[in-house]
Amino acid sequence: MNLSSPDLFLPEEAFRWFGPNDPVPLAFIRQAGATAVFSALHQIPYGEVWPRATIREHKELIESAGLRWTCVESVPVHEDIKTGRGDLPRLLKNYTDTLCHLAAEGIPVVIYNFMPVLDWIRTDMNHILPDGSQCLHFNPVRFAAFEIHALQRPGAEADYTAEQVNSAAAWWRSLDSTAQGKFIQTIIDVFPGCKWGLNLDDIRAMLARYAHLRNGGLAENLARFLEAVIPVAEATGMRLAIHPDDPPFPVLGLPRIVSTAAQIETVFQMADSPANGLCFCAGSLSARPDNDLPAMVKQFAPRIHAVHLRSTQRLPDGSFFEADHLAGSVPMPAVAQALLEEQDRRRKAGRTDWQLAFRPDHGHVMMDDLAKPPGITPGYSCIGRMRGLAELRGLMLGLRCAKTAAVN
């Protein structure tokens, strides 16, 4: 069997690329075997229109390296849209204008998230594993220390057990002022693709803007956003893919509304359209033990427009770390099999978007990358993601070959 044959109908392999300043250049991504990138215009402030000429320039740069810009990750949603306050008509029009410009340049999928204040949260960006490689780690005790002792959020203690509160206090006292400062920056300065230079007062001010929201308020603001953008996406042939919450449970005293199967179903009901879809992130969803990932793929299969494949290892104390792509708490063979079956179903139905695009997410820092100077976005080293891509490729080829052998 020719393992590179297009008759195997495998998903498209991609890497995330943060633009010309990314320490992992497009040439390395192509050498890893990927054919596409998930990318964005990180230099444009949140809420502003992406000019078509700038989109075209970015696309041509990617194509000149022999790759495709198959998915936008992300067009960020401005905080005013999430809080429901500010110049919403202007911000929503800017977003839809950006969608129109992307559609005109032939880029069909846009990922976005609706996580308030901070996007993904980790408490250690360089957690050392037994083999010496490094990964991302979330520890609820250390996050409690951030909330209670650094941010000093009123009422934060009530969100943790007495044991967690006591352990957080002891851990915080064990750090000197320099270590405390570095830890704080670990939490608040991880916006992908850009550095905002935020401080604790900035985070407090951002949190204060959510104080008026009642129960369900964040979901109502998401519904308003979808009501404005989905008709434009439909008209232009775009597909929007909301990213699950990371981690998939409430943080900072604020709700998370894309953490469970029931919540994702609610998002789809807000705008019942094929254009209103999901970025299936196995890693984000896996940090919650009651999420059945293969079942979620099957439940939401027609609405999955982009895929992030990684795994976390959950621990009994509520912490988790980024595991190897085929290890940890994610039953990756079952997830991959469900995705392949969805591709087959789409292809038989004649859908032009039958081929899913996936990328290996949050690779470990390992081998030569351990000796390189700082500058790589946490989770996005080259070698670790290349290893993940190779493992996922092998898994999917094995599943395809097993199916072919069974038929024959």
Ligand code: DNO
Given for the second form:
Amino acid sequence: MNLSSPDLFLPEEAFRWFGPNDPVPLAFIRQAGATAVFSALHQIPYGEVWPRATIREHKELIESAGLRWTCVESVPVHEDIKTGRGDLPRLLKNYTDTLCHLAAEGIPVVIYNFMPVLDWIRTDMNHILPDGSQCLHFNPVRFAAFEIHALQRPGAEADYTAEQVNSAAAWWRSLDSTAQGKFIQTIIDVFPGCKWGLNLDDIRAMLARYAHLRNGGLAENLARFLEAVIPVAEATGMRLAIHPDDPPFPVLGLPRIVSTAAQIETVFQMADSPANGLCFCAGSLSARPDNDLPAMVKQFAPRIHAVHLRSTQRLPDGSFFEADHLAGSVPMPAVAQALLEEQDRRRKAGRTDWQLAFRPDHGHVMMDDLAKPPGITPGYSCIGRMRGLAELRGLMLGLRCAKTAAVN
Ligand code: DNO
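Next up, the form predicted in complex with this ligand. The previous block was the form predicted on its own.
Below is the entire complex, every chain and molecule, led by the chain shown above.
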């Protein structure tokens, strides 16, 4: 059997690329075997239009390295759209203009998220695993220390057990002021691809802007966003993919609306269109024990437009770390199988866009990467992601071969 045969109908392999300043260059991505990148114009401030010429330049850069730009990750949603205040008509028009420009350049998928204030959150970017490699880690006690002692968010204690509050205080006291400062930056400097130099007062101000939102307010604001952007996506042949909350439970006393199957279903109902789809992020969703990942792939399959594959290991105290791609709490073979089946269904239905693209999401810092100077975006090391991609590629091939063998 020819393992590179197009008849195996495998998903497209992608890597995230943060642009010309990414310490992992396009050439390495190609050497890892990926054929596409998920990329964005990180230099453009949130809320501004992405000019078509700048999109084209970025695309040409990617293509000149022998890769394709098939998915934008992300066109960020401005905080005013999430809070429902400010010059919404201008912001929504800017977003739809950006979609039109991307569509005109032939880029079909856009990922975005609707997480208030912060994108993904971890409490340790260099958690050392028994084999000496490093991964990202979330510990609720340390996050409690951030909320209660660093941010001093009123009422934060009420979101934790007495034991967690006590442990958080003890842990916070064990840090000297340099370590406290470093820990705070770990939490607030997590906007992928950009360094904003935010401080605690900035976060307090951002949080205050959500204070007026009643129950359901964030969902209403997402519905307003979808009402504006989905018709434009439909008209231009663009597919939008919302990224789940990471972690998939409430933090900082803020609402979360994309953490569970029921919530994703609600998002789909807000605009009942194939253009209103999902970025299936296995790692994010897996940090919640009641998310059944293979079942979620099956439930949302027709509207999955982008895929992030990684795993987390949940621990009894509510913490989790990012495990190897084929280890941890995610039943990756069943997830991969469900994705392959969705591709087969799309092909049978005669869809030309049957092929899904996945990227190995995050990777451990390991081997030579451990000795590199700081500069790698947390989670986006080269070697660890390449290991993940290689393992996922092998898994998909194995599943395909097993199917072919069963048929013959
Ligand atoms: C983290 C990423 C997220 C994702 C955005 C999408 O590594 O998966 O930052 O790109 O949330 O908008």
